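In the form predicted alone, a lone chain appears below as structure tokens.
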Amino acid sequence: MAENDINISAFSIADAPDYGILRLVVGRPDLALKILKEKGYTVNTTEVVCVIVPNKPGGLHKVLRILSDNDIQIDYMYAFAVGNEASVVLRAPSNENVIKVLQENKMELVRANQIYQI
């Protein structure tokens, strides 16, 4: 990734006895996909939602309560915190619905063009 000027903004690793899953949030995802495939990795892209929450007790709870109250299922999520804010990356069966509900509840979302700028 570094050799091709691709920034990894977030990642999550899960392993099983026979395989592992590495999830990456990267700038320039199309190029990252091409490079990883050329290197022989099994890879695909998945749309996710990134929401900013306060890095304090109850910050994540607020987002999860909003999603739960709107009957939104979460397939997976991971997060990281820096300073007063945490970024929560999540995948749901309908990311469009997640975005709509979070915006209606005045939650701050991270746009793809904020991940990486050339």
The other form holds:
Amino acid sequence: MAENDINISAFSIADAPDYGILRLVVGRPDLALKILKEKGYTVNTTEVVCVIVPNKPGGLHKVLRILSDNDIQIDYMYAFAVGNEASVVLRAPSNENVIKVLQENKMELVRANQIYQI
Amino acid sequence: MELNTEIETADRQQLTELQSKRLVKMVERIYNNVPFYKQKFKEKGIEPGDIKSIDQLKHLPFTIKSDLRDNYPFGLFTVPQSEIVRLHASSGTTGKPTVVGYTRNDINTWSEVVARSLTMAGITKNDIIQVAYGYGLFTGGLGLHYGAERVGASIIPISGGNTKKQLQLMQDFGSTAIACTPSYAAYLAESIIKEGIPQEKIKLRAGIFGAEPWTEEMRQQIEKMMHIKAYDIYGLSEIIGPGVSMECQHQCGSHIFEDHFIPEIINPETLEVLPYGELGELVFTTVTKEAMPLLRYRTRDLTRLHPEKCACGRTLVRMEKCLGRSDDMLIIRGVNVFPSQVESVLLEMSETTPHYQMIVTRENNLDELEIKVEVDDQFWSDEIKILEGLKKRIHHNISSVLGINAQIKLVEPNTIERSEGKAKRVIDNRKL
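What's the form predicted in complex with the partner chain like, now that we've got the form predicted alone?
Once more the chain from above appears, this time first in line as the rest of the complex follows.
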């Protein structure tokens, strides 16, 4: 990834008994997909939502409460906090729904262009 | 000693005459009652009247396992359903099972050959025999049962599995003989030792083991651990079930009951008949079967035949322990398994590729099957529940087709080793 100037903004590793899954949020998704495939990895792209929450007690709870009240299930999520804010990457059966509900509730979302490398 | 002295110690000429007489009748029977055979005879330009003795057997057409599938379920029967008193089935090469039918006389014949087999192992009415083969569609359980009843032994029809109960009844009832697969026998032997059951509580003296290949080393191991004599019984459901051949106390090959089943050894490539002593594929013609007589049925088992009179006095030809197969069938825990069965399941599922690898191991004397399956690139999800769900479905579909439990391991595309573009389908790590 470094050789091709692809920045990794976030990642998490899920481990199952027989295999591991590495989830990456990268600056150049299409290029990253092409390169990893060429290198023989099994790789797919998937849509996720990234939301900013205050880095204080109850910060994440607010987001989860909104989703829960709107009957939205979360498949998986990972997060990292530094300074006053925390970024939460989450995946749900319908990301459009998540975006709509969170925007209606005035939650701050990370836009793709804040991560993507131009 | 022999149950049927006249047959079992007959001189060759006498036996050949009997076989010829029976073959002529059998050929007439299948020609007139089974369209499949009539067609085959016509293709070869043979009329039933051309067949006068077993010398002409080599000119007759073969029958193969897929012929049974093509005529599924009852197409090869020579009698109406009302004459059929029993149906058994084993797994076929693809979805459909291999079906066999028996008339009352067939059950009689089967009982007799199994009774002869048990007699060879010294079983009499004074024995208590634990039949730990599976009872059901598989011919092992009921085959041994009817033979043991013919001998007059006391039968414990316990069927397979439930090791604790096997060991309890073995002690409480004082079983003197046991019939099961050799791998289950080895497992029972180990369990006896592990449970700390004192030797004097076990009255076993003979074991009748078959339905899967086993080695001389395994025999010695079982004999030593169980303090018994272990006999090899051979058979396949297409021919009749267990009791096609059986070892005597000299353990120098299994005596084939040639008055019912005529053996030949052929070169599996050229199909020519090979002389006694040469290694090749074993072929049987059933000359007394009524419901489903088979002409020159290719067993795919590789072995040699020896015609010399045995030290036990029997003149019946002896077959060596089978040295392998001329096809890719595996026998796992006594169940016939074909790689093509796995392939057909995977082809029906859109998420998987037909690339897979079956790895067979034997742990604690029990066979284990692991199947590695390559999952199509686009179906690899980053959600574990999707992958685990897929694994469960593959496991369910494969296990229900094979009839045995298999461990499934999902792997990435192109990770299973290929040779000449084809994945190596089977790795058998059992030391057979």
